[in-house]
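Coming up is one lone chain in structure tokens, specifically the form predicted alone.
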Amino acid sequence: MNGSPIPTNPGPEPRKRILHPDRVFLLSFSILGGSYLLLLLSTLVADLAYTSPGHLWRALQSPEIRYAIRLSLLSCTLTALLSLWVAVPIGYLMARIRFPGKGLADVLLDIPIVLPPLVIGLSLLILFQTPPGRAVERWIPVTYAIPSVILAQFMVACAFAVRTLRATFEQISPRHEQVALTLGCTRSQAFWMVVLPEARRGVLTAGTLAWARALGEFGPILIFSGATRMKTEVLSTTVFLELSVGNLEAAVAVSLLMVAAAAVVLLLIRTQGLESTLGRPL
């Protein structure tokens, strides 16, 4: 009764909204991954904004660029076929057979993937300066000629094809092959009649990836083949040559051609239900 205010009950304090730990985790990962995707998208948008259909048309009318397109298609196709020719037996042996030195072979097969491309080109150049290499050159001109382009692309692309096919054969159960062997088939017959048909998707994936990897190869080609107009010029070296003379619009136009080709390859892989080299199920 002394005139002091009567305390009132303020009621419960409003609850603070706390983010669930799982949401924080997913949000942080989404931000990190999305930043990289945004960077990739930004580079493509920047390329498209810098050039125009006119620039692309003028680039396609250039005899040098048209030659580079033809040579790229030819060399990449031959590289993909050669890669499959080598990667199928290597992938099968690495997946199915135990042999002395398998660990060393595994390391050697990964060297073209982790080694700087310029080193591969330099190593090829040195190889053909040795007596065996010079003996080959007497019969077939390789260095700074079209065969050098195919060989430089093959050195890198084949490693990706081997990795793809090894994962493919490892995912195929050996049971069917063993049944074929018990029924009287030789290992060769079991491979061609049983294993290879089951691996057809992996073979298509390996060939497609080898083709795409060959298209983007630059360092080994520059060192081993040079960048000579109308001789050893492919699309990747065309970008370098156009930049060296300050023709940025043509370089961007050719780059977009390569991006379009890579997109077609990736779309082919996705639409055909094929998988990449990381061992995902076929």
The other form holds:
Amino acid sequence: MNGSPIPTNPGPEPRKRILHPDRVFLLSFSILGGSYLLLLLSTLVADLAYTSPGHLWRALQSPEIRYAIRLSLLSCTLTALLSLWVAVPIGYLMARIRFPGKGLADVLLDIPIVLPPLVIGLSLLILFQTPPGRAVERWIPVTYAIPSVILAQFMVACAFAVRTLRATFEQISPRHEQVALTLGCTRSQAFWMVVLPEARRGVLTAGTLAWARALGEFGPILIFSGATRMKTEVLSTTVFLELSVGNLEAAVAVSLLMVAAAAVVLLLIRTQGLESTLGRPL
Amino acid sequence: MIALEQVTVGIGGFELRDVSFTIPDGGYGVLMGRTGSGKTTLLEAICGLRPIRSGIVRLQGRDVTRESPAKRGVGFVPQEGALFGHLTVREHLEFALVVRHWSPAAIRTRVEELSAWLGLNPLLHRKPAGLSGGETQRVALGRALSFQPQVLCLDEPLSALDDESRAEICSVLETIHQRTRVTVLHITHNRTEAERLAGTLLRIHDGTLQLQVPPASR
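What's the form predicted together with the partner chain like, now that we've got the form predicted alone?
Expanding to the full complex; the earlier chain stays at the top.
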């Protein structure tokens, strides 16, 4: 023994204080991150300050804006459903199956996300000027009509749904499907009875994201559908049209309606406990 | 009976070559080997989940080499159970029977029988989240046995369990095997477990089956 003192009970450990360099680090990150949050909040407050309940009420009474709200709800819902219809099989195949050209398909699926929206609208416009496009137009008028709004929204929204669903299917262990096969399922039964029910939250997230993306879409709609009042006008084009005639109050009121719709969608996602899917890098 | 004749199976560059063995009808085979030695790959080949490069797989004397997993009639218990998160324990026990179009009365009888055997009665309404490791494996075992398979493949079913649960599931496996006389192939790392259960002991090393010994204890 070297005579070291017997350790005595130190009592409850004092609360650890963040060391000075840590404080500096956390503070600098908080300032950098907080500045963005402040900017977001400022724009919302500025919008709210600029408008009044009277402006909102007048906007809601306008037949053009009411038409835009109805068309937005219809087109966004159809876009979300169409996106899921396509994104579920694509997401599953991309997550589970190796096939020739998968790398190329992966790149193609990301193009709508990185491409400038105006280019997507222009490309659609050109597509419907080609002989196959004109053949379709002979049966169903697409360009500058309501179907063009849905198609323009779908082009972008579907890419986000595909990304979300691919990540969802990748997260579900293939073992579950394999067990289902040994229990007597065909591949199709294993998908419908095991994989899809386990992916339900991802499917709901993908649908919600597609709906929200469709609501915010503007560039492709302007090019491919035009901005004709009471015909191809959705909420995003209403903001543009009201601005172009100098009616800033109505533009801001409609913008706030869109902010409210986006907030409801985000709230829905959070309350459904889907943030884990959204928060993951896609 | 499980019989493999000169089976070669692989993933990418790894290959298990010319594996041949027989576990007699109603026998209990235990397969041992290091991590990455290909035990699970072999089990997947028997279940039909991985195509083999050459050779013949026979189950109960029938050549099933080209048959789908659904038609092989093999009960499979993977490592960690792989329970379906959206189903209750009762629905797990019913799953294969619904797929196989059993009558509701037959399903009810079978579920009652299995839950009594495996002590699952108090858990029938629960979903997998929150089940203990031992409970999870009992449900996975019940699900695999539900359709009365003649062959049962177990992929390290006890590896993630504490000692107490391990002993409990070992006893369950012994009882089930004695009661059903199902032919079993069970992968494990644990020598004690192997010696307790094995009627036929197999060992994989360096991509080949090196030993096939009946343990002295049985």
